[in-house]
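A single chain, nothing else alongside it, follows as structure tokens in the form predicted alone.
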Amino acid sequence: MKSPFSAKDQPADTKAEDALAQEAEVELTRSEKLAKHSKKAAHHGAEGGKDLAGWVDTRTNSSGIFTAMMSRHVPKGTNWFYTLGSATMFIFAMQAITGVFLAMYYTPSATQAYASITHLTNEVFLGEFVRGLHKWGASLMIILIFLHMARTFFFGAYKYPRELNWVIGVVLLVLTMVMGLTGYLLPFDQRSFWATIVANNITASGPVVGPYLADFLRAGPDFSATTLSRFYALHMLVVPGLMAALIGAHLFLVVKLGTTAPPWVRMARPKHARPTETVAAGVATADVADVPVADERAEETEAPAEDESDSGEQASS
């Protein structure tokens, strides 16, 4: 209902009250907007980490990969033998971390390599501890990978459909041995020098590719300063990169194909498998009455023989 007075005819007091009411409404609207903005800011501040994790997850599907690796089916009878692969991968990660710290102080030079190792062991804080972890970790990794391969062989995990994973494991075993060979020369003392010469001569005695492989490792016909640089490059860059890529492929196939059960555990029949039927020897499942049992067949074959003998006796008489 419209007011009987126009805006010009309204009293001054009424106009003042309307102006105050309008200002109050404007202030209320501003306060509501500020409250909403503060709530949004608090919400985004609290949920910022989740939003970032969700943003990364939608683009990489990391949660699905993590779920597939950690929540996969484990067969019945799984025991501590199945942890050898994870233990080997853990030692490889430890070797990579300690190797990075050692490379910060190592000098791949024929004249300074031994001095840098001595400085690292005797003067650098925790240098001897880190070098010991790297040295003994190399031996432990070789032992663990041999045990893991033995478990895979004796449990029959190399059979269909896991043949490719077995081949990758064999290649990883060879690369682990190459890592040990190339790393043994890096201190460049008398023992490592002559031991590497012996190992390289054994490599040269191999058929066809042996001499070429030995020349490649030596970086020439004889051992020299270039040989140390060649071994350092292989030990720090080439072999670890190949091993990391193959370990990723190995884990992918393990998640995709699953884990085999121990040989002493009998696998359960699938739910939709056909029921087993026990059929007696000599009896057909379709026409039981028409096909005699094995004992009845024997009796039938013996009966004519008796009849023939009886007829023969009658004829002679």
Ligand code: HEM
Given for the second form:
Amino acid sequence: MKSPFSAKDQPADTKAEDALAQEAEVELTRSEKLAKHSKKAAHHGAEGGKDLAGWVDTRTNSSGIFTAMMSRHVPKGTNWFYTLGSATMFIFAMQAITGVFLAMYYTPSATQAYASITHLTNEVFLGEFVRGLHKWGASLMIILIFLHMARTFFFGAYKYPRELNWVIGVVLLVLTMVMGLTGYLLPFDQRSFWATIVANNITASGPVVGPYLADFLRAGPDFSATTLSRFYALHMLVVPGLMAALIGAHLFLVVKLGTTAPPWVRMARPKHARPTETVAAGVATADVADVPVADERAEETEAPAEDESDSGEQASS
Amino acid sequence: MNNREKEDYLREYEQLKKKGKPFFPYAIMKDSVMFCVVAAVLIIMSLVLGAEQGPKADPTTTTYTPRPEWYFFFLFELLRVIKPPALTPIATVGIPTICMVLLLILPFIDRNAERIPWRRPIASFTAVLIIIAMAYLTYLGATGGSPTEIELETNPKYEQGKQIVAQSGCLACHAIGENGAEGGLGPELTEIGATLPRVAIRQSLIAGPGIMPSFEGLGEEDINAVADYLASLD
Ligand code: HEM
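Next, give the form predicted in complex with ligand HEM, keeping in mind that what was shown is the form predicted alone.
After this comes the whole thing, all chains and molecules, with the earlier chain placed first.
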């Protein structure tokens, strides 16, 4: 099959331009960047705030960040498996949006919860549809997050330098399951009620913290009216808030470190000697000047930094 | 991974990245197609499967078997595999916690520089095994419904208690005669009357030992009927 993303579609001159622009960026030292920045600032100051986008931009460099994100390269061999993470994020966003609409009609009280869901399902315009989106979205999110995890596992993407991103991912996985557990009670029908009681008893059977955790979830030793509002607060405020923050951190690391290439896509090993300047972990080439390369490497090796790179040069020449 | 391997990786990665394509429009394009597929699947699921509402939660009856969402089936089934009540905490909390901790520290356990899945057979084999086990347990959970009928013959005067037991979801966790969960979460009750006096049975119903829910909500009369029935089984 012919890929719609093949390099042939890109006109040769844009490619050249891209390369030039990239090189130019690499060439810029920190002070040059600063100078450019202040020129820009002066320019926008003269406009006197007429240009709102420009005003924000000089203070945040948002367009610079945006361009950098968009024009950053994904490595050779990037394929459809790499869409699973953003698909998970898409579903999370869908859950947030449909959740807001559900929250407009839901009453988190043991006496009214069931009736508010009945009203939402049967009378509110598109009510059942939105409930369906949220309900099935939860299942899809679980499927997608597991597929995404399998992808990063089998591609060895959890290895250096992306260990931390894997750890954040596992926490996101647990939180996603917690969302499923806390959301299940909210419709307050027989099925959700009894399943939650059993889930809570299971929690209570855990060693040491188990009973306390169960008491906290139930808001007391028995299942009560407060249990429902507690689950609701966890489900719509605490856990999603945590998840949004962690997804932010996850994506920050993805942009900073770049996504892996599939492990079987390799470069031919260069014949010539290793370059003396090495790239520190996860630092885009343009920022190399900002990083105390020697310090970082000295920390990791017993031998002084110079010796290490020397021997490296010998070994590969 | 030693330092040398780390540097080699980063250098090769830089080159692979140079050979790659810009995020916009190439990766964005794939992501957007994927968004559309996911959105389409979701909309179709919502339209076709809808969002039905079960009967209202009622602490006084459990005509509904406690059943978690499908993605917790594998945890629920783990409980059935590990039977003795003394080991329940291990199944419910111990094994999942250990698995999660192992998953969390995986990058620090597996420090091998190799990334190609078929060149790291131990990691890949373990992962495939876990995936198969989880799929199998989920399948067990999906197919194992709970009956609402007890075929075991009883004295007609215990009929009322028998009906309540049959309809209160007890069979989701207990086996009685030919019915119910063989090797379920709870102990078999076929001959419970022989080992447990009526007061103790009654106490179990009210207290809800271990992970069993309390059935205090059934009310005095029904609890007594159930206790009478179970005590008659020997
Ligand atoms: C709410 C859940 C999650 C969201 C929204 C999310 C999102 C993303 C996105 C957009 C990427 C970019 C590359 C790609 O799409 O494959 C990514 C990469 C990554 N994710 Fe996730 N993720 C989530 C959960 C997880 C989980 C559960 C794990 C593993 C335990 C994980 C581990 C990783 C790793 C290691 C990478 C780097 C992959 C590479 O560089 O090739 N993530 N994530």
